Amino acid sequence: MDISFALTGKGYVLVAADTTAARSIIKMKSDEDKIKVLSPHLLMAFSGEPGDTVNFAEYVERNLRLYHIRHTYPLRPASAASWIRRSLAESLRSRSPYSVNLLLGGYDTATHTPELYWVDYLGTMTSVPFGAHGYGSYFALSLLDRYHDPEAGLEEGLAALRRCIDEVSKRLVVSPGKYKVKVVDKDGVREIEL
């Protein structure tokens, strides 16, 4: 029961994801972590089963890592995109599948522009201005449609996430108490509150 927002706004992306580790009717831990930093400017979050979401999010990690330490220099957002994709849908034709849904959120350092994208499980990989994962998608998508502006500034954008918020906590019957928010910008990954 994974919940992950994520959307653009001048000059930043903003990606949250509740803290719930939940299987079947039992929650576990509420502080688990779902999104996962992989460079200096991108970050991902992820959602799905969970001994898969674990394993490919720390499987990106280390290859983006290498990536970087091969080349000099990290992959840009749209470029860690396109190979994610093809890593999941590698792993689809295969006799292990990742059952994985991503939001990957980034700062093109060249172009000074904020990027995020969409991947599901089938590696169907789409550029969007905002995006959502797991149950809380059937409520948030609609609110962003109407709430998000691609010129807003942060205060603005962090408003018309906390009104996805909280009309996940207000409509799904089952819903997590904690998010975990992070944003990056020209200045990078950092967290911030709520």
The other form holds:
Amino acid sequence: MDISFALTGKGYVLVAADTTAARSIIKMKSDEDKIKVLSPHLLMAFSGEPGDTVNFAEYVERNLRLYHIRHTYPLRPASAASWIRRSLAESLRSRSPYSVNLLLGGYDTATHTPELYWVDYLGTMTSVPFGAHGYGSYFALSLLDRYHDPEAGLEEGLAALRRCIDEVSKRLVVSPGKYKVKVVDKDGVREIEL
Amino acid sequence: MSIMQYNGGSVIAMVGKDCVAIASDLRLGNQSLGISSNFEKIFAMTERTYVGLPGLATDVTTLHEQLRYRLNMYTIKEERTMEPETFIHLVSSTLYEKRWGPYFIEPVLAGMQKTPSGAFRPFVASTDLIGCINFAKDFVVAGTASEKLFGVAEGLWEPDLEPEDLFETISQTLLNAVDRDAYSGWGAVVHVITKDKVVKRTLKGRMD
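The form predicted together with its partner chain, contrasted with the form predicted on its own above:
The complete assembly is shown below, putting the previous chain first.
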């Protein structure tokens, strides 16, 4: 089961996802990147049905890239999130719906604000200060209720994220070993080693 | 569990003296797990028409976008704004269009209706998920706490409340009803609509 977390801080959004690719009870891979870079200031952590996830993520990636090429500027986070939500909502009532859950972290370069959207496979979307998907959400959401600070610097944000990961490792029976962490801020997207 | 209860949330609308009020909670959940305490379900459609869309959250957004589109097309073609009574019929036909695969939403509408004399009269209505309209003289409720809302509203509401008293009545009704419902709550928002202004207030509620 995939686990992903995301949280906002002062001028940045942190997105983390585990790196295991499993089939049934077998780990097939332990360095899978489940966070896609959609545009210079937009990240998307995806989880759900294997196969659907990568296919949908690439579909979104190529469409946002096409928008960027056609208009010379990328979609802003709120608009991108809206378009992605609609894709999922339309897919839900189609013959073969995607079952993909998302965390969209972006930095709006026009208003200079970090933005985070929680999206599920039904097409439910909401703007949140922090969010999580998978079994990790049962631990992370309550931890972040206590320790999240929207005005925290990057180091404090990473400390809060580490707490979530440590708690999952400690309490979850089938906990993943490794996580990939990416951050988006005014300078764009980069990967962080925990 | 029914799909109508999957995300939780409740809405209520009340008639007052030359005013109406509409209020909702702010919770978005996945069954018993709370996801967001800032999920608004009430949308301003025109200056004097507000609609609350409790139910499945994906359809809250989809239906809001759909209604906004149809309302905008009407406004452009007719070169006038839509009246609340017309709007509830638009809501009804939009929902009935999807009779055999419905949007899982039970809309609640509150607005000030223009009368032939040019005055305004309060108007509230609601529909079920396939668009059967309920025109009410006093109040309408919908969502996971609807049974509780009916009970409290039946006890607290009285005719011809002034805007300030109506605000107090609808706020107390909503807050006390959602405290008895696990799927609603986490804060609330209230809109009081009069003929020339709308006052929006955000309420603190129990966060458990």
